[in-house]
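Just one chain follows, in the form predicted on its own, and it is written as structure tokens.
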Amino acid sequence: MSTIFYSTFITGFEKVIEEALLLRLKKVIVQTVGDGFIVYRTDSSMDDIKRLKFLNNSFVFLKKMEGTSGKTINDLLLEVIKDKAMVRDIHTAFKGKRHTIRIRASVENQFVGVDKALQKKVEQVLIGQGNLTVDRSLADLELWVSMRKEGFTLFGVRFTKRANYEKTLAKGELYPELTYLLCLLSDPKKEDVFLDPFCGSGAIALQRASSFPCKQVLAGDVDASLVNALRKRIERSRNKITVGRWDARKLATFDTASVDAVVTDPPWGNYGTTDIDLDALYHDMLIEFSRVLKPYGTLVVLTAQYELFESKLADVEESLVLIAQYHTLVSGRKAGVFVVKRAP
């Protein structure tokens, strides 16, 4: 039996997410795609959806209410009390097992507080039928009321949980959902030789090694301390990654046309002071990427330096061809993802 879900994801990747869902879930019918969210019907289970690494949060879809820009969160919580079908759908979706649940409300992706008396009334409605109990701190399910800037509100029950990245990721490390998407955009194949020459903490290389079959994963950086730290991290993760200290401007240890995919996050020059000449860096790295990539090989670059990257790409347009570009946010900053193919 199919169920309607909605999921959130990193903004800017609507088309990529829709295509990925169609490939990975059973009998998917996409109903709505918007800025960072998608509503879809599928025969796949919640467990199948939980395994999708490119999604942020996933919900059993309850309702989309139009024309709510003039309403308050408390107005919308009253809808839960009044809408008996919504409450019935919650219990139907999670029947057969006891769950704890809590209420969360957001306005334009920012969590907000709710009236305590009203919250208690909604909780009483939710637990009035069988298998739900309230836990305001560590619930395994969450009823979300999400007012969006587009003027509508989504109601859903979140059944996924994401790790606290402030505790689990290194400073400046890219979120796993983003590294997965970057690797996905490189059209991964099991025979690939994969390279990240600006590896930093190694998030992209580790994602490629753990989530997609691959012949060889290579990661390097010019910073010796980062290289040593990544080697220790890889020992703990047991992923097969070759780590080296390389300068992306001159990849002397790599033969011409020896790499199938380069996926990387070069310096942006946006954080604090830097003595890096980004103009020269981007020029030199693209020449080297053009040399080491095989014909029809793929380059995926994440950067906030849109104009600079595009101008330097124009310098090598005979060998590197821009295929797609995505606009997104990384830690609240505007960034772009460029997908480039090596000409034959």
Ligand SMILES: C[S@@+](CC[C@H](N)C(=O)[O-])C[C@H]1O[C@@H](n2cnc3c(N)ncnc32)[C@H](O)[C@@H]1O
Given for the second form:
Amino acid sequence: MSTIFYSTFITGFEKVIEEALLLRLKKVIVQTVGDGFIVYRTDSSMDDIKRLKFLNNSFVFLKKMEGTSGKTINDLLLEVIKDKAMVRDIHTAFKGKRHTIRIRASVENQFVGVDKALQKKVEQVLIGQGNLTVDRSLADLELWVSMRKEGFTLFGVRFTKRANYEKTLAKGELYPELTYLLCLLSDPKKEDVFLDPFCGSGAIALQRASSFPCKQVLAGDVDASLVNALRKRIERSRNKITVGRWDARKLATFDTASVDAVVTDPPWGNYGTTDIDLDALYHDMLIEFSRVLKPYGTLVVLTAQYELFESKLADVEESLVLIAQYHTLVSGRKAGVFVVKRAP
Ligand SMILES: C[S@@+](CC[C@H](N)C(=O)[O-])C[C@H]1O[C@@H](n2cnc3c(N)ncnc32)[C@H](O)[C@@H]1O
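Switching forms now, from the form predicted on its own to the form predicted in complex with the ligand, please provide the structure.
Starting with the chain above, the whole complex follows.
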């Protein structure tokens, strides 16, 4: 049986997400793709969707209501009470099992409070059929009413649970959905020798080793304390990653044309690294990446210094060719993701 879902994802990756969904889910028909969200019909189950590591949140789609910019969240919650078909769809999607549910409302991606009396009325409608009970703190399902900046509102029931990364990530560590997408953009293959030469916490390398088959994953950093911390983390996770301490501008332990993919997040010039001469660093790293990459090898770079990166890439255009570029946000900061191929 096919169901309509919607999922949210990191802004800027619309095309990548659409392609990835078409490849991984059964009989996908994409209905709408917008800034950071996609609505699609599929024969795949909620469990299949839960396994997709590149999505943020996933929902059973209930309704997209146009022209809601003048409305209040209370007006939109009243819609849930009025729209019998919407409530019926919720009960159909989650019939058979007992679930807890709560209501969440957002305006332009920020959660907002809701009128208590109205909240209670909506809850009464939701629990009408018996298998749903309300839990305002730790529900496994959430009815989301999301007013978007584009002037429409999405109604859906969230069935995924995103870990609270803010508490577990190391300083500057990229979150898993982003590291997964960066690895995906490198077109991962099982015979790959994979390198992150500015690995920091090692988040990209750990994602590559745990989510995609490969021959070898190598990660390193100039900072000895980060290298040691990553070695300890790898012992605990049992991922096969070779960790080195090096200067990414001179990867002396690497032979020429020995690496299939470099996926990396070089310094952006914040968090106390302002003493780095980024201009020289970006120039030197590109020369070195072009040396260690095999012909047709792939380079994926995430950086907020996208203008600097573009200008330095232009200096080596004979060996490194830009294939695709994405504009995204990382912790609220504008960043670019560049996919580059090593010329033969
Ligand atoms: C933006 S951070 C990488 C963060 C990483 N992606 C993560 O998720 O934790 C850049 C890293 O480059 C390292 N670095 C700076 N200059 C370097 C150099 N010349 N060679 C190697 N690593 C360097 C810094 O120590 C820092 O850990």
